[in-house]
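What follows is one chain in structure tokens, specifically the form predicted alone.
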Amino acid sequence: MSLDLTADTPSAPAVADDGVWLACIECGETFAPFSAIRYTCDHCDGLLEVRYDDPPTFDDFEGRGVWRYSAALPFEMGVSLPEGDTPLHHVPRLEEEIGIERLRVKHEGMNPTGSFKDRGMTVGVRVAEELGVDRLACASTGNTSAALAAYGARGGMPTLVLLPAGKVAAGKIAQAALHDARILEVDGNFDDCLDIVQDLAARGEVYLLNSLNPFRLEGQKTIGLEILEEFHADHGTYPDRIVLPVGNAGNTSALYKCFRELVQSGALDADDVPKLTGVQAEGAAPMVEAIEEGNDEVRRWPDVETIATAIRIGNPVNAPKALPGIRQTGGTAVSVTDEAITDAQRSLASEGVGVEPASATSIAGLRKLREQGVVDDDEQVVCLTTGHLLKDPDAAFAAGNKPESVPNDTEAILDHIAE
């Protein structure tokens, strides 16, 4: 089944549960939404998506956060903290020096546990309660970890989670300890422990809520509709293109989905869609591989090292639905060093904007392709960074400015800082 931008809203199928249900996107296979669990598809195991027959438009849309957008999800309301309604900064300093004319960046760290991986757990906690599932579980770099614990402690589920013994930033492993999950730290890294989390969800012995879960994705394309809604607001008319940082590529998924809809229902143009592009670190870059090299599937890089912890991911589960989005809606993938990732971070920083290294990428990406002339100078451009500064203190704390020792007096203190 072709991700085509501009292909008609389907007809919901004898299993559609008011008007929404899973289809397969190989073999179009459709299933009902929640009389079971079931993450990929029972006939050919391909990626399931959620399938609306009455897509959304813009007037449908009321109240703020994830849940403003009800109409274009599976339920009224979900699990929630709340999340969403994060802000779209101006970075005056940053557009002047890339040479774009208008940079805006859509900042996910502000939702309640610091990342964007909220806007999912919302939607997917809920659909596990419609489910009545006994124990929540995720493989994670640390982000996804910290939403699972503490909407799962919101629902009051118990929640597991697999973790890369010794990968995974301090601040996440605190946030999930304390919202009361169970940790397990994985000899091996992130794809590892997504295997073995892939195996417990076989068994039935959890629920899984990593993106391959696709109601997870449901949440996340709000973040589209936010971009979208606040850019015309301010500017009149949509970004040229989204910059975003690729790691499972669910985020990169989750905006192509809900572009498609948006142009389904006649919200908006197929020629007014943004450019997805997607940014990774250079140790940790199968997406750009396979763009670069127009492969239609992505190849496991058994091995991944980079600063940037939260994409740290050799065998980005979505590729199937993101390498649509990016190609059909005109965007590209670039790779970055870690050198440009804590450069693009402390420049964030210097316009009031924090980020862990991870969410720099953006910036980092969009450097790379205006010297290379991929972007031109005329362009709209939203960068997204995806969690917040405090998610990885250590980065932080190396890439800013280190403490002065000074004695305890004034007149001393005034020396020190003249100098």
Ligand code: F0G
Given for the second form:
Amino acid sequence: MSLDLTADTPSAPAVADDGVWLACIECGETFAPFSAIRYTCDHCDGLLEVRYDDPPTFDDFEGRGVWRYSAALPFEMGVSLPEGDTPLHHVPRLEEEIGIERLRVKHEGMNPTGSFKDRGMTVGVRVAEELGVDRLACASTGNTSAALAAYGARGGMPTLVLLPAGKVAAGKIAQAALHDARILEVDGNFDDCLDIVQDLAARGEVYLLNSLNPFRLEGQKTIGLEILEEFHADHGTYPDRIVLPVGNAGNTSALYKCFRELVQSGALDADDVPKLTGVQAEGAAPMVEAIEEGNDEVRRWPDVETIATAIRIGNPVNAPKALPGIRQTGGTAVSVTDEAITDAQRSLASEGVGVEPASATSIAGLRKLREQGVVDDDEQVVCLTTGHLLKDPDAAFAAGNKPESVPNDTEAILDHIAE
Ligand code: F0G
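Based on the form predicted alone presented above, generate the structure block for the form predicted in complex with the named molecule.
The next block holds the full complex; its first chain is the one shown before.
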């Protein structure tokens, strides 16, 4: 299998452009990176990934944010707002309550549009410029559309977003609207929207910027690079495990690719690769099902439901990249209830870290795995929180304290707060 963690760096095929090319993860066919628009393999329809003849070591990085890692990316610079360089929070009370040696929270909600999608878009929109496309598009549970709208606006390109009607959090639609995306609300779920936008892309109507686009995942790799660098600088070691929410499994795939390239360049020992641990909501858990049942393929769930609307996804398109990532790093996948998600959202908030429901699944999943004894008490863990609290104000109101009406009078207010 071409996703072997210890595989050697491949030498550049004739189609490579400056040491960069696209390769099919199923049949190995290679393609020039920027001469034509393609999202999957011409021959077998397998997923594509970006390959490099010279993956970097930590010494090759310079500057801040996503473009600090340009040595690991296909370009020196992209359409930037700028993105990345997000905090790796200490959360001492949660660390103690969950009962592990070390817990840190990588808060991707601190990106310019409030989610990790910005890391993928800064690269993806740069590629769109290179290809000279007219119109950018995505299907989205919300965050991808917000990021695409902002980066499209920044790059001066029109954007079209397809959203599942009634299932996208208010903050995300507000962003797409104000950044001037054309918003189509589809009477269907996210997976239906993705089917349609793939049809539009196949007909040449739009350039697709969902995580099926292999260049998006290049930008998202930088989450892993930032975590490893900062964790090592602070603690002299790498985390044993990274726990993250899973929807389309793009991030899971991107982190695995990050680790493989570092192992290939000699920057990271294969033994130091963190265990990738994916978390889904119980009502939308096809990846968890595949991991638990040991399946090579993921069954598409036609009906999905969860409070974590960002990951209300039944057909994780990057599963062929992500399943080997979870398995080969020794990780696992677990599902959590909506109640556990809201509890975890409150726990994070009580440490000052405000996240949307999907993000809190990482903490809820870690809690469950610790209770089950899957995670040991001596582990050092990083949980990824993928989106900001303000993305989903309705969920925050529902989970938090209710405002209290009081008279316009100091004495009355003193009485009220003494109650
Ligand atoms: N967390 C948040 C906040 C998300 O918005 C998403 C995906 C994920 C986790 C899952 O990431 O797909 O890489 O496994 N949101 C997409 C969107 C689907 O349209 O915004 P993944």
